[in-house]
Amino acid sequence: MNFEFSDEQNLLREQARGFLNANCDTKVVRAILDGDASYDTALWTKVVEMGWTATVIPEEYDGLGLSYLELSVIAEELGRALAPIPFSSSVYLATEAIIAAGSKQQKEAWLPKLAAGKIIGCLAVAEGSGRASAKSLTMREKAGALRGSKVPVADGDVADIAVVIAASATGDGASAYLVELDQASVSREVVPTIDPSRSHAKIGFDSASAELLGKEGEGWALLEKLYNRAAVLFAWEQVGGSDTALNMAKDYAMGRFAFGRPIATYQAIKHKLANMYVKTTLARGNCYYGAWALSSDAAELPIAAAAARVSAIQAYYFAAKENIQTHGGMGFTWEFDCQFPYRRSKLLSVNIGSEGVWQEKLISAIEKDRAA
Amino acid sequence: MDFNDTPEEATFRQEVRSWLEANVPASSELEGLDYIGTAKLWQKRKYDAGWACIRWPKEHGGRNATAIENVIFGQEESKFDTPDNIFGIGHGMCGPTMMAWATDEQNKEYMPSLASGEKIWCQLFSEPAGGSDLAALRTRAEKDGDEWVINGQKIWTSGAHYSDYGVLVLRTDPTAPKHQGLTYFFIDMKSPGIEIKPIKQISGGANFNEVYFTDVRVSDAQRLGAVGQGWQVALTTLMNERASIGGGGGGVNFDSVFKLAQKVMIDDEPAIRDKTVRSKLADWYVQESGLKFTGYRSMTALSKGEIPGPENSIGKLVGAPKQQDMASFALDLLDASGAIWDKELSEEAGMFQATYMGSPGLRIAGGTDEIMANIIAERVLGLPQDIRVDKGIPFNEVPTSNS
């Protein structure tokens, strides 16, 4: 039994725990949230240069060639620092659909920009309010071009390009396309959020110029398998956020004195933190499994995804919203960092389906198990 | 990361399997005993063969197995139908404490019958008025000679009537501050002026009891650690307590909820097609794998020869709530029918209405839920200990129900 990281992805982890809290502190979390700026354009080239972009592409696309361990290992980091970045979008979903079914073309043109940061990816799956499905996407490809509009999409307004889940030209299913968003005939506008400090976008089409990603016709098992994979990043992501609302809890309590003592000797309190600990372990626990089966191409992947996802939804909301129960009314004032995780957990929940789709999502990967 | 043993702890696994194989009880061999006898019929079988209490000193009647053979041994027992373990308390918590305070000569005396079975060990901690207060406890003993004399209450004994001998702590001054009036020994089960009385739980069984004690007289030299230093020996058995890992597959589990979901039926659908259901089932689901690999996390470390980090602690506050939300779930999901609780008329012999009905005593044996959440708070986070009203005063002016 050896189920844990390497003592090369531990160091790998202690780099990227220093190097975020040298440069992601939450002034640089609260600076996004405040002004204009999309994200933190320089913390992004920062961790381009880190070479976090490139950690899964292969090394013929000028990528590291390294393994989704690794990368498990930074997106905790990443999670852990409310990094105000795109790079769920460009690293987890872009970077992964051309990986998965781009043309030796495609990933010819696109990889090693993504790899290199010099082009930001986005995927645009979203119609508006609901959850989308194969059938429900309004926007049709026709002759090579789409028209109509995604919203919202996570980093749409800063993408250089973006992987389009759209009805195919014929027949009622879905394709992926790929679409230079540098066209005049796509228009962007951003969205406000939950989570100013993550930026989304309205993205409109008006016969855009898109390319078939993959098979025509199979850009929704393409999407399927995108979020399988993409789950066990954004629930590591979960796990780090969790820690640090947790720590932040802590920290308070500790110093914070009610009736002649720290709040921190409550049961009340001391029991709403172990709640989160017990939580977040579980999620912790979850997400090991899944960057096995993410790293190794087990056909666990999506039992152990789902099961990563759930639980690292449950434990980041837990804990942020509790930590700012434990902060009381300085909890909920714009000055105290509370509510960066608060923002981003329902953010994380949300972005590639939240809670119920992916709690039954894992009882249908259950069933087909048993039943094979 | 992968799932794999070591090379030798593959080897050490298929020996343990082939000696299983060989030497597991077949149930001819066991007709005519009772659980007692079962369970030491095995015992002593792997006791003789050198597979019992594995982590053990070879002299005290173990192997020297290192702790991840420990767990080895344990997991590949679970896959056998063998007899139901008595022996848990007395190898777990009475044994290690022993080791650590007890003399040579005592250990050399007592440790290989209680490795083989032979003897029965339990543990006298509770009292009625000392339970997650344990430190409260208020039987004394007064020193006469080179004996001390008993006089109180223990309950939640398990076991306490087929035990040979038990560990327990007992207050020798009153006068001193709560922790430090307390002195630890082990003592002969049937010595005069014991009396042991069962509890009939909620459940229907009783494994505990009520142990009274009347003038019992024990030797100073059973006495474990020093005068007024029992409260440290006992740390060292309640830490051997909550030490294990992994376990709590048995009952009502995921698995069984599953399977009881494809198989009854909600509004002429299987129940397991209901939303509702796949919700719920789906958050248990991620508990238990969770804990499933927490206890990975933890065999690695054992594995390296390192000591499992902090993580581990969350197990039974985890599992105990969930058995008795689970077990609460099945006999909904049976509807009018869960209300039976019959061995030839019920799902499963009646297991999700036996676990219904024990898991509130799983949620308080062995630390409470709220005692196991102190615990993570106070030695996990490092908060600080709630303020004790009784710190630093003599115990017999501490304020009680009765006062």
The other form holds:
Amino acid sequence: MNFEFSDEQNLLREQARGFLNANCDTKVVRAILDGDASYDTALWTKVVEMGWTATVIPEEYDGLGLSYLELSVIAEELGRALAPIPFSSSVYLATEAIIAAGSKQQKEAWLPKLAAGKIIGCLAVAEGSGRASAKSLTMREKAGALRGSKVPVADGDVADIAVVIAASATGDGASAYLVELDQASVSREVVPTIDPSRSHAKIGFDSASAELLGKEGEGWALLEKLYNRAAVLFAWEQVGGSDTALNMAKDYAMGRFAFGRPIATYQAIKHKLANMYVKTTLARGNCYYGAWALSSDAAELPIAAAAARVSAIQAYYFAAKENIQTHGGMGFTWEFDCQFPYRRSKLLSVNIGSEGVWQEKLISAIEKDRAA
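Mind giving me the form predicted alone, seeing as the form predicted in complex with the partner chain was just shown?
A lone chain is what you will see next.
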């Protein structure tokens, strides 16, 4: 097995980084944070034109038919740029759910639109605070309609379709449904989060028309599969963001002088930067393992995904926190950009399950592997 990206994939990385450097600097992130817009529509349009939303969608559905290695490269660069767009919700979650469980008719209806960026998708699971499970779900389908609410839903305020996980009386206790969100029976309300550059919403369903996705009673199994795959891509985003925090801290430390010398020359600062680098590098190693397992659909994916997710959560939060500390008394102020990676690190640490959830998944996956 080879954990390095190919020359073509590294070229894609260079192109993606150059594109995002030109189109997504911190001023773009700050504009979304300070303004009323849910995401940067101009950046989203350009990302769609680059073909990134179509990366792993099969060619028969108007996608590019590339591998998850290419998508991992793109995910890292989007994380590095702190891109304020609904890419992860639409690509890692909604698109993946339809690829994994959709019928031929559903794939023909939705995948070309998702590939072309004509619609945005999201995933609706949680129904409030606390850990969601198949047993805790209260939303149910009756006669092809859903009643209840989901909150928080990442990008739920801007999405056109949602993959909704609802309770089921059969199978694993849950089923997945496709819901068009432009129905009069669907209401949406923006909810505040620690990172306003990635919007979240409460979505209400009042007998909203829904279409079964996959088989009845297999919704939770689909969700677990979906999370394992998305965890790798989110981990790459987190590693990219961790790199950004590290570079922000390094650049500031090298340019900030105290007692006639850069603060980067002082042992306390050097240790901070070194620890940030070590944690980020370890997380990147786990991400390479995860990317390999995801792209090859390996049996080790549950272990690889959980390892990547846990290490990336830890690395990103540590780097974002230490970046603020490196900047000293100015680091926590609104005028400085240190808040951007910190906010994103906290948001991404819980979006598909917290660190504790993924630690449990890692332990369970290792125990299952040893017992096999």
